[in-house]
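Here we start with a single chain on its own, the form predicted on its own, put down as structure tokens.
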Amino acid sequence: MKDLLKIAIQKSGRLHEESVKMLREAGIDLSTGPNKLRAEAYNFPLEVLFLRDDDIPQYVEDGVADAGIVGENIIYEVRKKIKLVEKLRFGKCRLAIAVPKNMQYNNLKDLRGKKIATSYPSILSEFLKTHKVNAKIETVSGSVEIAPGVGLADAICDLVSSGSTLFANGLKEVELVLQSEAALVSSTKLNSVKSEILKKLLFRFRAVKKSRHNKYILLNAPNNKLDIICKILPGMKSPTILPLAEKGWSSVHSVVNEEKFWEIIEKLKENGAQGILVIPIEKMVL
């Protein structure tokens, strides 16, 4: 029997679709279905286990799964003996404290003696201890946001993405406890074969991450502005420059980070760039 790296991902929930997408963009061909609990890749030594997100760290620690994709919020809450290999830059959210909109709130001292409902008692306890706030933690599972409205708690500590759920339940966000995103984790006891498979998988994931946050850019530039434009567009090493049929002009090719995209485009236009073409990158291997 061939060695397979077993990776656990959410069976359903906010990270499921993005985890499957990440695997497929990494060139891994899976047969998945709504009721499948496991799937073996056709073209890579990988088996996927579909589990509840809360169970993934335990399965990885016990060696039932060799690796997993899970939110940092779960990793830090359950505190299992696993290795955080790489943050994956999707499934971003934050764990925050929220209070009723009509409650006067100035700082953390206002939570002293209050009751806070949460599904993350370990993280919240550590946060309150660090800030020397003595509050009672009420551990609940699911529908945390309704706790103040039904009299169970004075405040909540829960995951927030857009904030619409808080707004709908008459709450306002007042304190950031933890920034979270999906992460690749692994067992601390992988054998050499599985470690090598994980290394190859990580190489593919990094290529996908790079491609998602960078764009390939082509533009026409006057030759007398090339030095300035090259400084604006450093690329991975330096831009590619090709002469155009029209005298005094060149075609410039480079890669732009999405976070600085519009700032760079504005500077290029200011320095005479024309015909700017932006193309998504499918994979980016460094």
Ligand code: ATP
The other form holds:
Amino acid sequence: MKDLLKIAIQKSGRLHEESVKMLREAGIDLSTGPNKLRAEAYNFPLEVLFLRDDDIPQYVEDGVADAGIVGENIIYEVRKKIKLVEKLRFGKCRLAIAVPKNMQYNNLKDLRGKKIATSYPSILSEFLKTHKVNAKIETVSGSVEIAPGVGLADAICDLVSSGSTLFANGLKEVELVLQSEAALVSSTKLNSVKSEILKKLLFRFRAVKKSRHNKYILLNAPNNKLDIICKILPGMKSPTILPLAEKGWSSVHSVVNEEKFWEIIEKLKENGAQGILVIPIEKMVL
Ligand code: ATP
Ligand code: ZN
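With the form predicted on its own already on screen, would you show the form predicted together with the named molecule?
What follows is the entire complex, opening with the chain shown before.
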């Protein structure tokens, strides 16, 4: 049998495109044949299975798939024996409790004796238990946000990203239950060949993650300002400094993190940097 790592990703839905993009940016080209359930990579020992996200942990636990990309919300809800290998920084959302806008709400005690509709009964019951709140959980599989409006429940516990769905349904968010993002998971029973492939895949995913959050920066600076400018630039090691044709000036190259980006640019300008260029990074291997 050919040694391939089988990875399950969402067939369609919120995580599908980003999962395919992650693989593509990791340099993996997928065949796009007529079969929409699986695809093989041309240039990496990988086979991709397209599944409903809820089914991915079970497939990985059973060893039908060796790895998967799925939301943490699902991983924690289904409690399968699988390994969370790496968070992937996309598909970010939160599992939150929301109540009707006009309900008086001060704290979790206000949920005592109430009925909460959710598709995440297991995470919610754990949360309520931890906070010693006795409430009834009504498990529903979809359209959770309409439950209070139709009289099925007093509150809901559902995934939120912007909050606009809650608002449109006359609800307000009152408690954060779980922060979630997409994650790479794997079977706990990989053979050594598959473990090696997973390691290579993880190495590439990390390079993609890093490159997405960093930018390459080039600027010109008078030589007497180089000290202060190098202190402002965090970089991977120290910045590269090259002399310019114009006497007394240098070109400085470095990598900056997206989070502190604007702050750093402002400081650089204040300290005499000119001609600042910012370039996206294709891959970053450390
Ligand atoms: P499937 O058909 O695969 O079962 P689904 O309808 O259950 O799909 P999606 O709505 O596509 O699932 O969401 C997939 C995942 O995307 C969620 O489990 C969650 O991890 C993540 N996600 C990110 N933002 C949101 C959001 N605002 N609402 C719901 N899920 C979100
Ligand atoms: Zn689903």
